Structures are given as C-alpha cells and as structure tokens.
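Quick heads-up: it's one chain on its own, the form predicted on its own, in structure tokens.
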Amino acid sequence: MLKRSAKGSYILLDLPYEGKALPGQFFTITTSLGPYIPRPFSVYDLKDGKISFLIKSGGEIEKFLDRAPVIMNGPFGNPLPELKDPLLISGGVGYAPIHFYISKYGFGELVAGFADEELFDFVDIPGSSVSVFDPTTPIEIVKFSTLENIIACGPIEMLKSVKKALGQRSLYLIMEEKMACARGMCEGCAVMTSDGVKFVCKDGPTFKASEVDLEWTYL
C-alpha cells in the first residue's frame, strides 16, 4: 500500500512481512517491471505483520510502485546498538531508521531536521522532541546537548557537522550510500575506516564516527 504526503514529495510504502528486522537494518526493493538494480531503504516501522519504508519521491523506483508487484529482499546490514538515553539526530528521510529505533528502544533526546513542513506532517514525531526546518539545521540545536550516546542519520554534510561538533562522544553514524548488491560484492558503497576500506551494505550501515573518514572518496 502506498501513502503519499500532501504534495506528493514523500511516500510511505507498507508491505506485508512476517519476518524480523532490527533498527538500523535495511531492505532492497524493486518490482517485477523495474528498476533493474534494487534500491536500498531503511526500515521505518515494523509491526502487526507489516513493514514500512519512507521514500523521497523522484527516484526511478517511484514510477513502478503503482504498476507492479514489489520484490523485497533483506534484512541487510548490522543493527544499531541499543544505547542508554541516546541523543538521536536526523535529517530529511534519514528519520526512517531513527523512527524505527524509537519504536523499539526509546530515546533521551531527538532533534529532527526537515526541508519543509510537508515531511514533518507526514511522519510520526514524538511530542517530546525538537524539530527544525531549513535553513535551521539540527547541529544548531544538538551542540547544546550534554548526552554522551548519540546516533545520527541524514545527508553527508549533516553527518560531517555532527562529527565535527560531537565526535569526541560515543557517536554512531548511519551512512547512506548508493549500492547494487547489498552484499559487498559490487564494491559500490565503499567507505574508508581506521581498519581500511569497508562497505556500507555488509559492514554498516552504522559506523562509529571515530572510525570512519567522511572526507574520503572511492575512485
């Protein structure tokens, strides 16, 4: 089932699923008509025999979702650690794994950044959280937090800012990279870590901020 936001910029895709998944893991999705390469999406919610994914409109997969049966594989990746009273930080659709984490483990503080109110009105945000809208960024708020355990997911520039401001704490980053196989075979989602090159799909998608080089590019 597809649910679209008010202006159609975002989609919640609900699929029947009786299996298991943990916060931080992702699935690959395509349809019987395409796209040829499945797309990775973090779990937004999982309950009552239904799994949900938050999708930003405009991608190739969108034109197939209404026309053909969905093919889903997973879960892939390593789950997030269960932390004590964590500060959770999200940007845009990076809120998806944060939402799933909250539903399973709760949180200490949450700062969620949105480009506009359309996405804010579309997703479930806890009442005790802080939401900010462009041009205000989450980093302008989270730098005042005193919490030690932190999880962040969002655009790479946001992750860089979070690491710069809070990297001395116990900070985990949920990485977003393009990938094809989701098994580390195509090497399309490489990242440099203190232990050498790793892959977001099979070694992540979560990494300790102290271990990953966000400035590195795979040539």
Contents of the next structure:
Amino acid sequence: MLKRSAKGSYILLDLPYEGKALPGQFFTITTSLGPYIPRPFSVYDLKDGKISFLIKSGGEIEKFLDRAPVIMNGPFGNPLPELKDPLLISGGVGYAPIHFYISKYGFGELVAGFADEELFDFVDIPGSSVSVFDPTTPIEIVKFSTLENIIACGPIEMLKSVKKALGQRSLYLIMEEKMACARGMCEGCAVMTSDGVKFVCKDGPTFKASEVDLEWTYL
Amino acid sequence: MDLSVIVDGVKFKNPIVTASGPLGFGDEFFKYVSAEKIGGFTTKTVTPKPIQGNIPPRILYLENGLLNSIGLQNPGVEKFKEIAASLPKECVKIISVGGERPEDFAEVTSKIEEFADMIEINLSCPNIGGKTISSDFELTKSVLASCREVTKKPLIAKISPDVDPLIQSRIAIDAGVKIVNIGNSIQGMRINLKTGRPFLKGVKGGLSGPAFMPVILWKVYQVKDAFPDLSIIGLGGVRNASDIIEYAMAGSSLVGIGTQFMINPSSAVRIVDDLQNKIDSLKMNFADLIGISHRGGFI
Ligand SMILES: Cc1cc2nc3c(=O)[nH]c(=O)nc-3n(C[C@H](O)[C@H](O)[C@H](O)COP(=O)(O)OP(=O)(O)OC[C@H]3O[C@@H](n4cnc5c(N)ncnc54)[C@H](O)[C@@H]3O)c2cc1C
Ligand SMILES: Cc1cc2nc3c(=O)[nH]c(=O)nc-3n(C[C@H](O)[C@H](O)[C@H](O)COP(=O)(O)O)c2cc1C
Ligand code: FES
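Starting from the form predicted on its own above, please write out the structure of the form predicted together with the partner chain.
And the full complex, kicking off with our chain again.
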C-alpha cells in the first residue's frame, strides 16, 4: 500500500513481509517495470506482517511505485547498536531508521529536523520529542543535551555539524552513498575510515563518527 | 542442445562469463550462484600496488543503467595472490590485470598466471587519471607484447568502446592475442542541476547496463565482420538470455555480464536455464549461433 503526504513530497510504502529486519538495516527496492537499478531504503517500521519505508518523492522510483509490483531484497547492512538512553538526531527522511529504532528500543531524547514541514503531519513522531523546520536549528538544540550515546541520520552537511558539535561523545552516524550491488561486491558505496576505504552496504550503514572522514566526498 | 564453447583451446560449459569488477573477487557472488552454473568468472582488475579508488560518489543511477567511477580499487597483486588460490575451479578462471606501464602488466601477469585459465588485459578502464591505454596505440602494443612475453596462457585484450574497435583488434591480433573483450564501459557524464557541477569528481564515468547494449553489439558485429577468426567476448548491457543470443548472432563466442549480476546475482541461474531452453527450441547448438547474422541469419 502506498500513501502520499498532503503535497506529495513524501511516500509511505507498506509491503507484506513475514521476515526479520533490525533497526539500521535496509532493503533494495524496485518494481517489475523499473528502475533498472534497485534503490536502498531504510526500514521505517516492521510489525504485524508488514514492513514500511519512508521515501522522499521526486526520484525515478516514484514513477513506478503505484504502477507495478514492488520487488524488494534484503535485509542488508548491520543493525544499529542498542544503546542506553540515546539522543537521536534526524534530518529529513533520515528519520526512517530512527523511527524503527524508537519503536524497538525506545530513546532518551529525539530531535527531528525537517526542511519540509509536511513530514510532521505525515509521520508518527513521539510526543516528548522536538521537531524543527529550520535545518540548522537541530544542531543548536542538541548541543544542550547531556546524553552520552548519540545516533544521527540525515544529509551529509547535517552529519558534519553533528560531528563537530558532539564528536567527543559516543556518536554513531548512519551514512548514505549511492549503491549498485548492496552486497559488498562492486565497491560503489565507499566511505573513508581510519581503517581505509569501507563500504556502506557491507561495513555500515552505521559507523562510529570518530572513525569516518566526512570530508572524503565530492558532494 | 549444447551450450558449450571452446575458445583459444579452453572449454566453457556455457558462454556466460562474468564481467571484471562488478562482482569483485566473487566471494559474495558465489553465495548466490554455484560456479558450476556459469561458464567463466572474471576477477576485479588487479594492479601491482594497492589502489584506493575514487572519492565518492562512485555510482550514478541512470534510467537504463548506471555511471560508475570506482577507480580500480583493488588490494594489489601480493594481497590478491592470497585470494587467488581460492577462486572456484568449477568454471573457467579469468584474472583481469591492470596497470599504467607495460612493466606493470607484465609484473601482475607473471605473478598471477599460475592461478588463471585465461588472463584479461584491461586496456580500457575509463576511471583512472588521464587517458585509457586503449587510446594510445603504441602503448597498447607494448602492453600486449609484454604480457605475451611472460605467459603462454590464453590472453584476452579488453578494449575500449571509446576508441576504434577495428584498430584495437588489429593490434591485438598482431600481438598474438586471440580473444578480444568488447568492451569496457563507455565514457559518459551527468551534471547536477542543483549545483551546476558534474556529479563525479573525475567528471566522466563509465556507462554500463542495457542503455548501451546496441552500441557494443554494433562494435562486435564490425569486428567479427573484419576478423572472422578472432574470438570475441561481447560485454555490455546484457539482461537476459535473449540478449546473449543477440550477442552470439553478432559474432560473440562468449558473452559477459556485469551490471545485471551485480544488481541481482541469483538471476544468473534463471539466465542460464533460459538460454538452454532457447537453444533447445531453436534446435541449434550455441556454437552454431555464433556470427549467424553475418551468414544471412537462419536459412
Ligand atoms: C542505506 C541507505 C538507506 C536509505 N534510506 C532511505 C530512506 O529511508 N528514504 C529515502 O527517501 N531515501 C533513502 N536513501 C536514499 C535513496 O536510496 C536515494 O536517494 C535513491 O537515489 C532514491 O531513489 P529515487 O529513484 O527516489 O531517486 P533518484 O532517481 O535516484 O534521484 C535521487 C535524487 O536526485 C535528484 N536528481 C536526479 N537527477 C538529477 C540531476 N541531473 N540534477 C540534480 N538532481 C537530480 C532527483 O530529483 C532525486 O531527488 C537511503 C540510502 C542508503 C544508502
Ligand atoms: C562497478 C563496476 C566496476 C567495474 N570494474 C571494472 C574493472 O575493474 N575492470 C574492468 O575491466 N572492467 C570493469 N568494469 C566494466 C565491466 O567489466 C563491463 O565492461 C561493463 O560494466 C559493461 O558490462 P555490463 O553492461 O554487463 O555491466 C566495471 C563496471 C562496473 C559497473
Ligand atoms: S553497493 Fe556495491 S559495494 Fe556497496
């Protein structure tokens, strides 16, 4: 089943699924009509025989999603670590894995930033959390948190700011790179770490902030 | 009917070989597909020293394919030798060698030849620094000669679709090479509309996938026409058994598959089974299809 947000900026895709998946893991999704290269999406939710994905509209896959049967493969990648009372920080659709994490393990504090306000009405955000529209504000807010364990997911610029502000703590980042194989074969989804080049699909998508070089990208 | 083919004295149980690169060294791929199913496996290109590869993004999605800019990331020949011994024996083992200078190619070739049934010389990577080796004919000649000197194993010249395939094939033949792989990914680029800059740091990448199959098919056709005795690996954009048959008809003895196996490794099983069914219904052995379009088709 496919649900669109009011102005159509976001899509929630529900699919029947009886298998397993843990927060932080992702699936590749395409349809029988295309796109030719399946795209990676984090699990947003998994319950009652149903798996959900939160997808930003405007890309190629959107054209096919309500026209053809979806083909899904996974789960891929390593699960997020289960942390004690973590501070969770998300930007945009980076909220997807964070949402699944909360539903499974709970959280200490959540700061969710969205440039596009309609995501607030569309996704289910816990009451005690802080949600902000201005993409720069979440960083200002999280600076006041005293929590030691942190997970962040969102655009690279946000991850850079979070690392700058909170990099001394136990900070985990969920990284994103374009993927072709999603299985550690093609060397497509490279990130630079203190231990050399690693791959988001096989070694990630979660990395310790202290170990990744966020400047090693041409974005 | 029979799917097997003999190329430069080496028997392949079927004409399907993997492309160098998209499947790395095979450890993950062979979790999905038994080596008994495919004709041959080609390793990622190996160079004398380790190569770190390019700054991401390394992949760009296109409507019917992708641009890659991996930059030949590999662990270097010494480390590769530890892996080489465990390449599966149930299919033909093709090791892809690379480098910048003829000495580099000779070094890697001599170090890996004991592990290989065939050696593929990568003359055409679009993702390293300046020009491809293929675009420099004198260099191409010296690279092929230096490899020929250090091994008696069958050699494959992997040529570039960005350079005249007839000249490249002529050079290969003159160097005593009996197989050409046509070919590597073709150069292309995309520009980010939001920033006005190229998406890739190296500006260009290599286009692979169904989008460019007609381009490669035409090059295979031309080369077969000009050099009927040269064996050809047709490689570019194959998605299914029908595409393989098309490549055979154009003149390919073997057909390579990269992107399709990368996005769906287990599709190899279906593709081989479909190919068997297709030649059974044609009532022809695969070998009889090779180059049939040059002989007036089915008559
Ligand atoms: C582990 C992982 C998890 C992920 N989880 C999610 C998730 O939960 N939700 C989510 O939405 N995404 C997620 N992504 C990102 C997602 O995989 C990519 O954004 C993917 O490309 C989306 O596919 P698409 O077909 O929607 O868009 P694509 O067609 O791939 O396009 C991607 C974006 O690029 C833009 N674009 C295309 N061409 C150009 C051009 N020439 N110039 C400028 N812009 C252009 C499109 O408008 C679009 O916004 C994840 C990625 C990874 C690696
Ligand atoms: C991710 C990726 C990595 C590649 N790496 C290599 C390589 O190391 N050596 C090489 O000769 N070709 C390499 N290629 C090119 C392929 O071997 C092949 O020529 C090309 O992808 C066209 O075939 P396809 O359309 O079936 O993928 C690579 C291609 C891709 C997509
Ligand atoms: S997508 Fe191929 S290595 Fe990660």
